[in-house]
Every structure is written in structure tokens, then in C-alpha cells.
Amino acid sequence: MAHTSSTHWVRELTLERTAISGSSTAARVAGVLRNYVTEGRLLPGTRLSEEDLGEALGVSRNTLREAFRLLTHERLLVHRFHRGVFVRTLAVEDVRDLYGFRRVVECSSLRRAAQAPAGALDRVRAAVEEGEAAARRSAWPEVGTANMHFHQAIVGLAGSVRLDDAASHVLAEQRLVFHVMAAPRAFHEAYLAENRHICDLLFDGRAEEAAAALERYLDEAERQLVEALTADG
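Kindly present the structure of this chain alone in the form predicted together with the DNA.
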């Protein structure tokens, strides 16, 4: 029966009903689900029942399906015809693919920093400082968030909203796989100094060196994640 298969997170969603009332119901539903997925409360592989979720969130199946469609296109959910939607499970090849994307986009954006639009460079530094401040407060989830902002700001140097958009989807998807790291604190903490280093090179006008540093950075992060995935996978 549908109702007995409800696990804890389905009931939790009922609390989010208050946050759903304004314009574009489907978009807000997608927002709520996106938070649940990226924060790791909805684990990869979980099936999202239309009936259960619709009841929990207080929206109709049609509206819920529109929200699913949005998140499927962001690659946070996968849709199997006549089988339902599931929280995406990233395989090793997906991790390689993600870093392939990031190597191309982020390193190339760094190299073009000289033509960056006004304010873009400052956003990079702001993200670095945001991370350092969060680390001083030992707020490790926020360190992770600041790290995302850092990489998003790097892409922003290219000055293309379409590129920003694609990168934000990739970075959101990336969070699906961070949860496999046993020690997220150590994982994120190690990159604080690296971010600062790249930022300093950038403000020194040494874009090529910054790009090279970022490339090593991405190689190392990919290696660690692949190792963690193959260990338990």
C-alpha cells in the first residue's frame, strides 16, 4: 500500500507546505525537492511516488509531474518511463564526466579573466572570504556552499549567463556525490587554501598559472571522489 511505504522524509515534507503558496506552484515544489536532494535528505536511488509526494506537499499529480520534469532536466532526478522518478545515483563515469565539464569550463573561464565583466573578479574574492569566514566559525556545511560559490564565480568570469546556467546545474549535480565522502569536513577544508591561492594568482594577473593550479585541483578532487566511490560501490 502506498501509505505504509512512506518513510520519514515523506512526512517531513508536510512541514514544507507552508512554504508553498505564491506564484508558480510547480517551481516552488521543485525548489523544495531540490533542497532535499542537494542536502542529502533524499538519498540517491529513492523513488519519488507521485501519490505520496502529492499528498505530502498538498499539490496535484499534474503539478508534481511538472516539478519532476524540471528537476529531471537538471539531472537531479532520473525518469524511467512507466516506472517513476528516482533521485539520481551517480556512477564513477558520471563523476569523470562532471570533472571533464568543469576542467573545460572553469579553467577556460579563468584564462579569460582579463576580459571579465566588471565585478566578476570581486565575486571570486568574496566567495573565497566567505569560505574562510565559515571555516573560522567551524560551519562546515557553509564551507561547502562557499566552495560552490567560488567555482560559480570562476565561471562567471566568462560573462555568459548560459555558461553560468550550465555550470550551476553541474555544481548542483555534484552535490549528489559529495555525500559519499566519509569525512566531508576534511574534504572541503583542504581546498580553502587552494581557493585562496588561485584567487591571489588571479588578482596578480597570472591567469595562466591560476588555470593550471585549478586543473591540478580538479584532478585531485576527481581522484579522491572516484576512490571513495569505488571503495564501497
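For comparison with the form predicted together with the DNA, please write out the form predicted alone.
Nothing else is written out below except the one chain.
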């Protein structure tokens, strides 16, 4: 796993200053860093320098420390005594717990698709198309990000702000596991067709079949990741 301090992602954080300036809060800083995890730009084992991040984002150390505390509570960061704060590296038991949560929440959300709020189905399709477009560019890390958007959109079918928030935290944690796959194309490419299939079932009004397809999909993804983590360990 990578163990870096100042990399290109820190420099890119300067672009986020506008989003958190003015009424800057630790929660907004945490949101920026969480998005970087979800997008695959922050790798497991990365050390987060207060000095570098504070300069990049234009925030105080106290604000950063509170953001770190929030993300540690979400299991995205870990504090190591006398060493600093690092992006977490997940273990097999984390993967099993993540997929247990996702089976319950995502499959249930699919079954409620007939009562989904306006625009929710369209967001599922948009995420599928985002992944397919990234694949045509051979941008496999972007395919992984689109996949996160797809699963977030599935949870959005339930129309619950609380579930949306919980899913955003869980999917960020999930993205940390994907880095264990040595060949991102081989891992992500097969799921593009699965995402399209689930989306088509939804638009055909076959929500129960979509939920069953997703459950098989999650079972297979969990198996692959557990095998990779076991081999890596």
C-alpha cells in the first residue's frame, strides 16, 4: 500500500478552497476529504499532514483536527500514536461487514423503486452511463468512481436523507478496499454490464429481479475482494 505525505492530491485541494471558505467548518473539510477517498484519490496508508492540508485548504489546524476526528469516527482515518493520522487500510472483517450493510440497504432500496422520488431513477441511469463513458476512455479509476455513484443512486431510490448520508460514508470506506485489486480494469469492467442490467430491470418495472441480481453481484464482489485481501496479507 502507498504511504505518501505530499502528493498531487494535496495540491488539488487548493481548488476546494472556495467550497469551504467563508463559513468554513470541519464538516465541510471532512466532506472534501471523504470525496477524495470515494473518488480513489486518497489511498490506504496515506499520511495526512496537518501542515500541508491546512495550507492547501486555507484552514486552521483545529479545523483539520476536528475533520480528522469526524473521519476517524467514520472509519476512514486512523490516528497512530506519535506517527500521525493515516487513511485506513481495511481488513477482511471490514469487507464482510460493509457488504452485509450494503445487501440490506441497497437491495431494500431497489425493492422500493416504485415509490422512488422524482429523478431518482434517472440518477441511477446517469451513473451507469458515466461508467460506460469512462470505460470507453479506458479511465478505469473513473469507472470505479462511477460505480460508487451508481450504488449511491440506488440508495437514493429509498428517498431517505439518513440512508443517503450513511451510504456516502460506507461507500467511501468501500472504495478503500478496491485499491487491493492489482488490475482495476479486470475488476471493474465486468460490473459495467451488471450495472446496466440492473438499471434496465428497474426501468422495466422489475424491481424484485433487480434486487436479486444485485444480491448476486454483491456476493461475487465480496468474494473477489476477500480473496485479494487474503492473498495480499
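A quick note: this is a predicted structure, and the numbers were derived from the prediction, not measured. Positions refer to the first chain, counted from 1. Each form is matched to the other, and the largest set of C-alpha atoms that superpose within 1.5 Å is called the rigid core.
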Item to check | Turn angle in ° for the smaller rigid piece between these two forms | outcome: 29
Checklist entry - In Å, how far apart are the CA positions of residue 85 between these two forms with the rigid core superposed? => result 3.9
